[in-house]
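So this first bit is one chain, no partners, the form predicted on its own, shown in structure tokens.
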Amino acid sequence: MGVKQDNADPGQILPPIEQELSNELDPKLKKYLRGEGTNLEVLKDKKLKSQLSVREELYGISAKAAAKAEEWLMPSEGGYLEVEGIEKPWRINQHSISSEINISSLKNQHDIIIPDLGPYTLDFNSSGRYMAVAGRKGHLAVLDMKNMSLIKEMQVRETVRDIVFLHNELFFAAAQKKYPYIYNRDGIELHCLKEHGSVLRLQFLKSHFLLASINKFGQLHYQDVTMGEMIGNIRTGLGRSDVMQVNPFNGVVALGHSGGTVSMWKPTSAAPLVKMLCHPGPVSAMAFHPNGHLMATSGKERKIKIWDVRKFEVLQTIPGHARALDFSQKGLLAAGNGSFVQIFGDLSESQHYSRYMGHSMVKGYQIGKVLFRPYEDVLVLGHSMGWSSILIPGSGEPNFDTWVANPYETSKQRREKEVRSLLDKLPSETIMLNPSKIGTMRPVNKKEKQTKQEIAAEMEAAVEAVKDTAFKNKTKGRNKASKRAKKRKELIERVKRPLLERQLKEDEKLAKKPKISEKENALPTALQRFASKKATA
């Protein structure tokens, strides 16, 4: 039994299922369509009439089938905080929101105060599963976020600074007073990296293999974790940081210093790529957004600026300080400082940043890590007292890909995960600020050929030019009529023996290429060589 409309034709009667299904994927079909279709009336030749034609039939095609995808691959839909009337988003509290959402999500709101071994900072794998978190004092632990359970946790009993996740969750990375150290996830000590000195800041590059970092002295220091081998060892000369990340998009590592520049390097350049003032005092804070194009600095002059890292230009300053900023997925930024969190959207994706929410937790907390967990909408907050979890609607991406990170992947797939990743490891060489110019041809710079007319009109307006030419007004005697033309006879000279001479040097290269005789022309390029030459007397 089909449902049949009016004026439809009979060959286009479907079942009730699949016409519920096409009026949903009508709003859908914009996003894949090629903007509007050619006007195939006004075409007269009727081969590429009938060619696009068929060209527009196939797009049709492939946006209907895309939207179809995205019904049943995407189900679900990101949003954000929406107020009615004169209601402002920020004066929603994280209390108001808890009393409307489900038991699944009501876990992700908690806080975990150990007042003794704080401050703490924190690290996401890939996936948004798991969690590491480091203690000030030395407490290390790896929790699973999904089951809300603690997988281990140790005390090495020295200063930890700083703690990263590598290529997957089995292993990490903590900055400790003397030397960084790689652990596995049951907390055994598998290196001790000691050629990187006492580390401030830590960043691993996932596409390279590379685990980056930034000691006291300013020694920036490219360690690849498959091999084992420096691959670079940098003095940025700039002093003392402990503002350090990495553009996602290409792989370039950014240093914020006291001075209020901003550097960015990579591990073949003994200089910085790009060194730029962002702010007159130092560079407490930075982040990029995870398409790279948009990078946020925090100066304590108290402003927070919005970069576009493709012009190197600001595109919006907003009044505040910062100690710790981050970009979600869908693009939110979070400024903390002290015991306040704000968060700012581009909610009409114009790159213009407003007030979007904000958090105030117990006086006397300090925060000192910001980190939005990927595929949730979650923010984790890492303090003096411990780490808390915020919700923040609309912070991430709600579909996830399991080819690029799987939340619910087994020990058989992080394996095979782990072994293409290294098939697909990209050489350090890679790094650099356009990755898209890899696999592009080098341009030609080779000068065209200027044709003999072109030169003659060069040479005639030259001439020209030196004839309108007007001469002062000498002394009696040396004013006269002969002189005068002589002077203008030697100014076109003087114009025209340039471009004679390269005239003439083209005509000498030309003179002195092999002429090639008939019977060799016949043969082709690669054969001449072979052609029987005459004997010279």
Second form
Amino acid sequence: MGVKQDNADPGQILPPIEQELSNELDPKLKKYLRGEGTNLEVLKDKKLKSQLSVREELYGISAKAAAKAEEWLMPSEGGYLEVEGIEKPWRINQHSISSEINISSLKNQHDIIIPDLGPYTLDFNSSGRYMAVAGRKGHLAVLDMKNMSLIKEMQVRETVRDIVFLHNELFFAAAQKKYPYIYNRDGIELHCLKEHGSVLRLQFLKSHFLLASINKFGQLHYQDVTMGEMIGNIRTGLGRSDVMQVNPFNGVVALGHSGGTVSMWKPTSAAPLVKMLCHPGPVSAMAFHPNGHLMATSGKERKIKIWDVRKFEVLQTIPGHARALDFSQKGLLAAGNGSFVQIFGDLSESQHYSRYMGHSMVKGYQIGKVLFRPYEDVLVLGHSMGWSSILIPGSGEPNFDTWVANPYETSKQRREKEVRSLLDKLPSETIMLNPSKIGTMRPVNKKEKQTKQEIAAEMEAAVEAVKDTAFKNKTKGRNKASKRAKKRKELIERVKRPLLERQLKEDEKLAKKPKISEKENALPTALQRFASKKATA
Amino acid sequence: MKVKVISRSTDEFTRERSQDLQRVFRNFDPNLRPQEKAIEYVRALNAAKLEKIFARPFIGAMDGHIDAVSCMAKNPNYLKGIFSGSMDGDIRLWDMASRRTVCQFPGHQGAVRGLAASTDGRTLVSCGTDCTVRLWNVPVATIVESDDSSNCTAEPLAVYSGNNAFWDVDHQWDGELFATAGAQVDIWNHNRSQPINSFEWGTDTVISVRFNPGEPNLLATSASDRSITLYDLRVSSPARKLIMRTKTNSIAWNPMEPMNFTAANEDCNCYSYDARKLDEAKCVHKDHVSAVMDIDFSPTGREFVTGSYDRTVRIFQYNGGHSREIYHTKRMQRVFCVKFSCDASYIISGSDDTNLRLWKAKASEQLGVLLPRERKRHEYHEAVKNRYKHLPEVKRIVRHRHLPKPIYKAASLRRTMTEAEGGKKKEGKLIVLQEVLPLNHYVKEESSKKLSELWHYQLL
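The form predicted on its own done, now the form predicted in complex with its partner chain:
Entire complex below, previous chain first.
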């Protein structure tokens, strides 16, 4: 009864302060509602309608509670950069920021210069606390970014092309000269993955526990790291490609090819899900927005394009080179080119990206990888002389969820999380372009079958069209009546034949699949006795 | 220029002392959780599998009778006790927790056919084929002590004899009267040795009798002429008679919706009726393969348990559908009586093999006091399983029950028979005798008064 009263007067009883708050909450509610509510008017079944309306109400209540929690319970606030007067945000450099922010954040602005060991690539674990770096000349290291301490470093004395963390900071995979290897945090080599071959890029799908790799010959391998099973072994047929990214929204692996096409793959099929032509020249870099709707690609023709992945349409084209691209958690796009990195943001929330900030390094440092650090306002650049970390206000998600990723994780929590994520491990069949289709009904495709009358009408029409053709009047005794009649008959048969053949084919099909047609033509059980009567009559 | 960068102080996010709990921060943003539906699906699958792993419904058997258990009665005031009567005249009071006999009530010379406890739980009424009705004092002291060593026997308060064998007895819910079923329906008072009232409609024996929980003057009986009759004590006459195609073995009223009752029939089905409108059954519950012998509703009114001649106990939902659960054991023979315990957690079945068996109502339920975290996890598992239970993989696991071979074969035989007749057997007959025989029965009206006028209370 109390609940009913609440719903009856939503706005009248609230004091004015709370009313303001409820107005503010409405746009936030949308985020938590996960789509539109169902249309219950179409339902004729009253019981189902009442059950569904109760459930919809529950969704509304939970969305409201989540919006309120966001309003009141979040411990941290996001970063921001506000310029005054005629200042432009992209003219502001790291030096001028450093004098304004608090001292504890200054440790995130640093350059590590290791000149001899080649261009560096890097990877973060899901909470942003640990970073794995790999120099091309064989230098592997795992660092704790919170305490700025080195956990383990080693020299494998081979070229290392890529490095990824697996589900934890305890394990990482390095793509070495001949095969990728999996190492422990203590530097112990755990596995040598010979099947993958000479891998160019590695990616880890976190919820599926799949290690995806693309090798020199353009072969895509998916390996399940829990049991070591090779799930997918796909020959892409599109040549060597250096660009590989995972779409975090649906677990699809996207490859960028030298023809300018981007192809998207899933482990269970040999053909790509999508092949889209993005650039006239080779694709040089690619990045996915965490919400799964946006993709940024850059081509060698000096254009960066922002795509809507659901509709496969270009939203925006930005002029400029980019050898490395990355989206942050809040939607900022970093494009690294030469020794300069440009950060774009959709400042007016209109999905239009404009220049936000920039950072240029010493000339000669070639930026190979840009990566935003999760849950921090930090961008780390891996370049030919080491790596640098710069501050980009407003790029990271300020409030983390302990059950999703916890930067302050203890070892006990990490172990629990590992077990729980293994229990929630998704099977590889759940990788699809639109993951919200799981649990929904497949729509029945109704083939438009011609009724018997329609078929008969078609045949009659064809015969009518041909019936009255005038034959040539033959002379010299060749114009016999019987011969004329025979000729007319043959003409009509000739016209009828394709229609009859088509009918025969459909009948054969029906005979082969009796069950499906039965299902499609099933009447409600109460009326089935009439159906059988119809057949006999 | 105003600049702010995310900065977190470690003190705010970690615990102070090692005796504190770890801090938990939540952010419900859907963007942080990709692939929610897939994860929920995997969790539903795991929840279904876990449910099957922990499904151990059989708790124990209560051994003691030396002949088949024919009837049982619940004590409304004492949750742990159950009365049972057997075919050799032995009546026992059991303590379900220790599964021992607390008290024995010897006295009947023949089979005990019916047992009922009075509303205050002090008096037990029993009737049997030796044409007697006996009243017993239920010893409250021994119930409370539940002493294992002493096995007390009680003397009957009163023995009333009649002319014919009695088949069933039921006590009024809020009154002093009890009714026996035999050659006719007799209404007795505790203190009178002769029935104060007798009803008869037809010449056949009345097999079972049940008082309505909401309306204390209404009772339903079933007779061996395949009928169900409703009697009203205030007008001292039968009100409605409903004749079916096969005999009804037992009737149970829904304690939460007292206008509905469900009848356990010989033709393997249970029929739910609204007592105000006996024209057609509200629901037919089909799943047993042999005659349904007894039926009892859960105190929640949402499900009922049936025991059948085919050696199984099934739990059905009150408003239709197939049985939610089936219980069977190699050692359990023909089930003659079933009872749902008063806290809706347990089921007691009495069967031909002289044992009473205690089962859990929810097979994978964790008994005992649950920690709040455990309870939340169970609720989450239930909810996520219900959301995805229509998908084939989850459905297969949730539906799966091991059936004994004879039951499996009998059920598939029944299915092929009904399919061969082209749908529901009865609907064929329905066309011919539409006006006279709706579904399985026809209704006779004795009193002109509308049955709906007999209901005086508000239904919430």
